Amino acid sequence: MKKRFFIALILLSNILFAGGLYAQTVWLDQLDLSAATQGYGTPRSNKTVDGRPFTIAGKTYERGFGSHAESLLTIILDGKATLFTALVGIDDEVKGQRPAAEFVINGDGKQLWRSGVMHLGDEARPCSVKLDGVKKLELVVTDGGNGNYYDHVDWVDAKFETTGVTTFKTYNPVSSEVYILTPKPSASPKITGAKVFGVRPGSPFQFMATATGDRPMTFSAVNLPKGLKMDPKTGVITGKLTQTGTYNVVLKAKNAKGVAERKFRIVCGDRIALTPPMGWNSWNCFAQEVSADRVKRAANAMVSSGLINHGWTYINIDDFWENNRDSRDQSLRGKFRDEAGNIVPNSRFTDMKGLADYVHGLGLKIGLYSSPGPWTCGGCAGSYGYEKQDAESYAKWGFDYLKYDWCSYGNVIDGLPENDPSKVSSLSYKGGNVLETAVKPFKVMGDLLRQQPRDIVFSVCQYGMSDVWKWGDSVNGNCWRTTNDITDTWTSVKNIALNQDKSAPYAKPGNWNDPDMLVVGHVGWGNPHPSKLKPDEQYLHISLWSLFAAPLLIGCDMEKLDDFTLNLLTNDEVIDVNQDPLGKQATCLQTMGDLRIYVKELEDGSRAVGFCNFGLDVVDISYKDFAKLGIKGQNVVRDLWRQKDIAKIDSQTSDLKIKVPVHGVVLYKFSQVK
């Protein structure tokens, strides 16, 4: 009797299970949301991205997933879910801003639902998606077409109905494995850094010949022109040139293991920054906490880490070296200018000339920051009305670089908002010619810098407005931002990278498109943390910025450089792509699904090629379309990250195996066999 009872019970259980009576509700907030990627902040369970209760169009919700566009959460269902329901919308915590976002649900590679573009104040939009048989679900939020500023997005009351008792796993297809590709330098000397250097007649000359290899090491230079001398212990060349012309020099480095030499070209003329500037900037690490002490420590770390031996040169102070208009920090309070109109640094920077001398004494150069408006982005004293005094102060102190940031200049001209780069992606000046309005403040400072008795690299920072790449050279600019500020997220790096081709034709020696600073290492804008970019994403980031001939400005804490970050920043063959004297910027010559192939022509006739995977699946192909990349004849293929030749191909008959990780890169150099 008991046996029959248990058999009947089992049969009944199976019937109930098959009928869905044992179905389970799984709430989205119960899953591991840390696997999500997003454009700002960290994924949150039952709170907004800023840590507040959910509120959409005035209505409050208790449960859900708080994120920020652009975001992706991948969930492995294995066919065990039948239904997903949720309410979606933009959170009220960003009132006063203009966010826009679109929610999309994909299942097994097919779009199952989309919300349409939503704006702040829109009522929460319901979604109900049948999931029978779906194995992999993707919850996606795009930026709505206007950038991802303030796109605080909520999936509320979000839950799955299942076919039985089960758990779901979230999944990030981008690998977190840290791996080092760059081989350690040989003990024998190898000269690194720029192969060409520009200087104006009469300007103080400073260039450091750099090399890897065991120390001690001595340096020398053959055919160094009159007026210049080299310190054999440091490799620093100083002096002045009075005659214009091109001087062909041979640099030599010697240690106990041997001698290395390399051709080096000095061009004395009207153009400087003949290769993209390389160095460090304080903003992405210290932001408003910057101080002279921290700048000195960063310079010391540039030397002690060995970065200096790979051509890294500039130590740049960003905002907050000036006094601030409303900070509660007394170290930032004081008079903005003296009686003569000269700017007064804050109490953290008591001796600007002494600081510049200190950095120069290490063989490095030093940069500064200001704004053409009355205030900087952080509310410190800007240069408006005092441009001449400021340019003269920078030169008198001995600075080599100026980043000039648009910000409050929008308050000077009618119709532009103040101190918010996200709102000035295009000019809407009501009282005059838009282009003239964009150009004017940079022309004023560019001309004044040009009149100073020393060379000062001029970095125009106005976020790509009014196609700055078309007129940046006319204001004596050496580099110019093509984009809004970068963050250490895949969305930011990807969107910036995919937007660089339009400015590429305007890159040349002395004129560089700037897609903003490097977000590797410990970054955080006053709250440092390891970069949120996965290792493969960091390889892609460094590779693309090198292909783009972009200024390479490290944004991390220089005293927290780990082995992986050093590996990224000390590969001389990758750096050589960035510093190539031809000065051409790579463009995308072929797209194959999510694979984009960027090609950069180099001075020696070779081509650097980046096979860049922007998708969520590994790319594994046999490639043979070499003609589309401008590659002809027989070529040696060299893996630049691994610094080794991997193949010899014939452009008409060969196939080349290419395997590119998710959000990763393969960076090769194709050199024609002559």
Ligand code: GLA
Contents of the next structure:
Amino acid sequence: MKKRFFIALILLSNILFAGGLYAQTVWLDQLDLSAATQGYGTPRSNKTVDGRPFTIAGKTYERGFGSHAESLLTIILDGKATLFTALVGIDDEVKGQRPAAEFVINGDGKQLWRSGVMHLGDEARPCSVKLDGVKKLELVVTDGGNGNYYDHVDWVDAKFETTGVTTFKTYNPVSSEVYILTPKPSASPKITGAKVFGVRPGSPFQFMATATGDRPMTFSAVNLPKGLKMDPKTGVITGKLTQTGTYNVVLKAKNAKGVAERKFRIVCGDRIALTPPMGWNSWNCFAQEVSADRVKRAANAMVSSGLINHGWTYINIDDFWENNRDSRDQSLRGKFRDEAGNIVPNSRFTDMKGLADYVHGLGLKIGLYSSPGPWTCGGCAGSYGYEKQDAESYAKWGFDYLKYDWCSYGNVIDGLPENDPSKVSSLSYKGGNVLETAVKPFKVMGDLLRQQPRDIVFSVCQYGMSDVWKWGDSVNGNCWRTTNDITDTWTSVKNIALNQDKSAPYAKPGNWNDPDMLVVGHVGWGNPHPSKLKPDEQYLHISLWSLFAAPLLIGCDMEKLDDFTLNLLTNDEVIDVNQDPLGKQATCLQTMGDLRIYVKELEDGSRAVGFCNFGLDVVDISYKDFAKLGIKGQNVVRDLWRQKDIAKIDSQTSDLKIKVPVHGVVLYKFSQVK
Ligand code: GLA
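Condition change, the form predicted on its own to the form predicted in complex with ligand GLA:
Once more the chain from above appears, this time first in line as the rest of the complex follows.
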């Protein structure tokens, strides 16, 4: 009897369970949290983002989801959860910092709960959200309005009451599909790269005409002014111009399949960097591990990968070619300067001139890095007090580019200028927000660079303080950072992108706003890994930086370029948008929900338009507001990534079907039919 009773009970409970009548608890930490996206680190189960036990306002918790703003976890509930409860807060592990973040819960597109902005030390806030019927739940953490620095956020004791199910699927709304859009270049020659080049009278001239197509290829130039000559094998033009003026040249490239030609303008005058600098920089990949050998290998890879044939030119050494103040790595220790005050490179860079010659010999150019303070951001020797010697060293070695990075200059303002490590702290923004002190050190170096017997592109790096775009030109700056350091996260790229419009009117030939380097390929600041940006995010990143007329500095390991990354970096029609001689920067002319439409005017009267989807739903629309984008009359619409004309539209009457993936882009060019 007893036995039968138990069997009946088990059967009944099975029926109830299958019918979903049994409440069941599912802990958040049991779900697959790897689908979450976040601004830093990786999502963690039962640990903080830094891998520690959870502590909020002094209390510890065992279970939960450790993340970092901006963060999003999408959970498919399919109506099978009734309640979500949790405690939320900022983890104590970031003591001493000033994080702020807000926790938000959305169900089927509606906001169900928000925590209010939380700070470090706030007691964990309880949340209890009824979920009956909710199909898709989003756990979101925003940056609390002050950027996402140190926003280590915890969802602790977080659990669902369910209708009987024992788990839920999580999901990342941004596609992981890798797809290649850039067509392979044809075998016949096609000239690529900049259409205009600026040089100062008397400076050594170096410009490489570039082309795609089968090799061998022979280059020539019609109407090359006196003083210049072209190497027909490499396309490199060298020499010197003494007369200011504009020289209209025609570049030609010939191979077994045919001949291509393109107009090219040389402007000899005051201004250089007439198109945004394109190249590579060591920082995002190697950081403090940079060496002359790695720089040479990057330069070699620029050639062997074929990137050189698309206009990529600069090979820039970032921080850590100088000796360091406190590194334990002996290769970075040594005299900062010689008796005459000349900078002494560290032991990884034994021959700066030899290195510059090597890079020039490949047809490329070379750059390096310093700081106006006594120390660079990484604690290496900076230029403070030795600016003249440094500018002269750079010129003597044959460098073409200097990135000059604020960092410890705040200490100079604080009256701590000595080269005494015990007296200086590292990075400080102090003084950078006061116009006078912000301008001063850059003016010193900018003027000194102008006095050198060669053209050195001056890249001002102070993260956009004191609206640098308004005065960067006055210190001879050719480009200036408009932002803090980029990382390979969607949060970083998105926030930088959304912040560029205010500086846009100041972009012009010789003056470029710099939203920081590219985070595609293997990046990782000394610990390289494939960029965490999803493929669509990478298309958006490259499209936007091209529309922004931004310096394009590849930040990845050049020896690990894969087909997808090469496809991003070798699309000549996308590069042409960036390099357009008119030098305008795109701005957002229309917003439709999360779709932002960026428009860049081009020299030939056409417009490059980026339909950029910053949201989490695919945008699928019939677009007709062409007048808002300044598009008039009949236009041919060209898909730049696919390099294909896709439609003819009448700006007044046509509808254009536009489908933009989540965090992706559609990049079109509209050319009026005359
Ligand atoms: C700062 C800059 C970076 C890089 C490092 C080097 O953080 O913004 O781009 O140059 O310094 O230390």
